[in-house]
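Taking the form predicted on its own, here's one chain by itself in structure tokens.
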Amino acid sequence: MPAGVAPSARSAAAFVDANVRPELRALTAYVVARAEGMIKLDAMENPFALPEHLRSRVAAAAARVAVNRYPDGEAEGVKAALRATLALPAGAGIIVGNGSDELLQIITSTLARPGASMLAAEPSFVMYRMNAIYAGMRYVGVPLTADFGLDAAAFLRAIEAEKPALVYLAYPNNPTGNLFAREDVERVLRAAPGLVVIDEAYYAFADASFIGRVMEFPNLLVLRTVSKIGMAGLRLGYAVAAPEWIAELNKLRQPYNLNALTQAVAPVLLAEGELLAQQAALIRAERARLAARLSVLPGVRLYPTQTNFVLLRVPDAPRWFASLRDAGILVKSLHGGHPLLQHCLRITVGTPQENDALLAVLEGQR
């Protein structure tokens, strides 16, 4: 624009143009499908609604809260309702986020100085390289195996070459669902110069853990979600770590980050284990039932999985995701995304009568 035109002249493209930083004016911002009227199977949700003497016992929490007052900054309940229910390490920090999706950007910010590289697994969970964007810092990725699995000696060799000061990986691993070898990732937290964090987002559904190992590992901090069992309407994540790491969290935690409604629901459904565990049992029931039934079906190659999704390479993914979005059912397309999940559809697992309907539109596809 020339020097003296009045900025009233100027159009808002060309201010944006001039001012917002070129890495984020590249990006595409991350857009959640509407799902109004569908079975929605794309999104990694418990499927099943509480019990109605819960949902009382919510109401009436939720309408205890003084909602013209700030909440607890410390969220102290929620905290000593997680202690309570993870039982803990003596002496392990804890940190609550407005979904473990604020804690990203904290733990990222944190160690995003001057010169700083974050290091990854690809495919892995795209928020990880977008933070990296976000906080200024060099992202680098290591390609997983064909088979999706940790190509530990490549990821060892990035971690000598790129020194990073943050190391991502998801544990049990989305999109691709699989658990990561334990002793590999032994060897990466033995082998980083910086943070480890191993988002365990799917715990409930996997048959391994290392929160329990936090104290054992100094640079070790495990990110977690409750999204995935059951409430996902409360945006309630949660980080355990090493005292001194919380310390630094919390200098960019944004005070009051928890509103008073989750901090009055989460402890009344985290003390509900029994329920949360038969839910879990049933989803990884169902997932069992979904995977004999599309394993089967001509040209599917479906993948081992501990989360509570079904990963599967099919014949033509576009075709495939626009059959079922025309029978209301909405899934995951992950074509186009990554080399390695060319023709990928991940799927939920849902109710049983939400897996049927799927399953009836999938096994009529020729």
Ligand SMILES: Cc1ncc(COP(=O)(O)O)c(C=O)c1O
Second form
Amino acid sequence: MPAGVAPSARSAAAFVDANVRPELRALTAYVVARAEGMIKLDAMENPFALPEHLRSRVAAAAARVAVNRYPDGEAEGVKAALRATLALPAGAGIIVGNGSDELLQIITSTLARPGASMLAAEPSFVMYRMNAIYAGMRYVGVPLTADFGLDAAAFLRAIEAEKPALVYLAYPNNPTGNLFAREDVERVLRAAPGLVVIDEAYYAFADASFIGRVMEFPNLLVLRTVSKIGMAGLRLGYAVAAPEWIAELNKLRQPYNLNALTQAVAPVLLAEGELLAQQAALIRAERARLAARLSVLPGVRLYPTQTNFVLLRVPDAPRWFASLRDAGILVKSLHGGHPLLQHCLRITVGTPQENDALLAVLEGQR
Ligand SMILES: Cc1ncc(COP(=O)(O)O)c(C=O)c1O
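For comparison with the form predicted on its own, kindly provide the form predicted in complex with the ligand.
Let us now look at the entire complex, which starts with that chain.
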């Protein structure tokens, strides 16, 4: 230390206390559970590893990347690959992000005028509320009905009372797995004075989508991710909306938000439409097999799902979670997270072998 410069008497903690926003001090950072060596059924990933011939093509695409250069700031190759798979309505705009998580942050910051509110159903994806806190937006949660339907009357009343700048609806919903009634979502779109984000993270496992309707509703944005269809590690999400919305969101996007390796590899995998569809079909078939076996377990209630996970209410969630963990299987316990989720477990559909291992533990549970 140079002569004459006294060490600060204040600790880092004191500086943090005095300066960091109090609403952030009150948060705990999102913890990702460690799962080394376990059967991982907690995060809605696609359980299938890449076939060997695709690994070589991925490796070749990655090897060609000039990592000394910044990536394409517009990620044109990825956007073209997405457009080729999507059949978007003419004139629709598209923006890509480092996972749909990044796009949630961009969208929320864009709409966070002073005093503006965000409206969402509860329970739903926890990052909606977190992003409201990050952006200093007032968050209003409207509880779902007891069987996890959208309470349309209460939601419309909240729109009237709060005039939200931003509405989030997960379609299908996480963590409940169900698809809200289409007519209710349309009523929300017609009533909302601001942007309505329909988050279709689980579109590949659902029978309905709003993506073809983004030019019909001027306040609709459809958010998607490739994370659940086998590319969670690439971190690629996208949003589709009228170009006026996309132009505003682009102002908040970091110039090189999608890294060069993802830009090189994603088009290789997105072109494998048949493989992706086969895997989604197998996951749906395994979901039906799991549902048939789990729904007859004594004391268990299984909820309808249009996702790659199932939601169960069990007699004792902490004990069932611990039995699975002791057997080397990681699931997500939602117990304690929301009053409607008491004793609920969320279990991602795995490979047939992983699902057999899960069933062996749960069918032996008393
Ligand atoms: C409803 C919903 N939206 C968004 C995401 C985030 O996905 P990504 O991996 O693209 O950040 C998830 C992840 O679980 C989700 O469930």
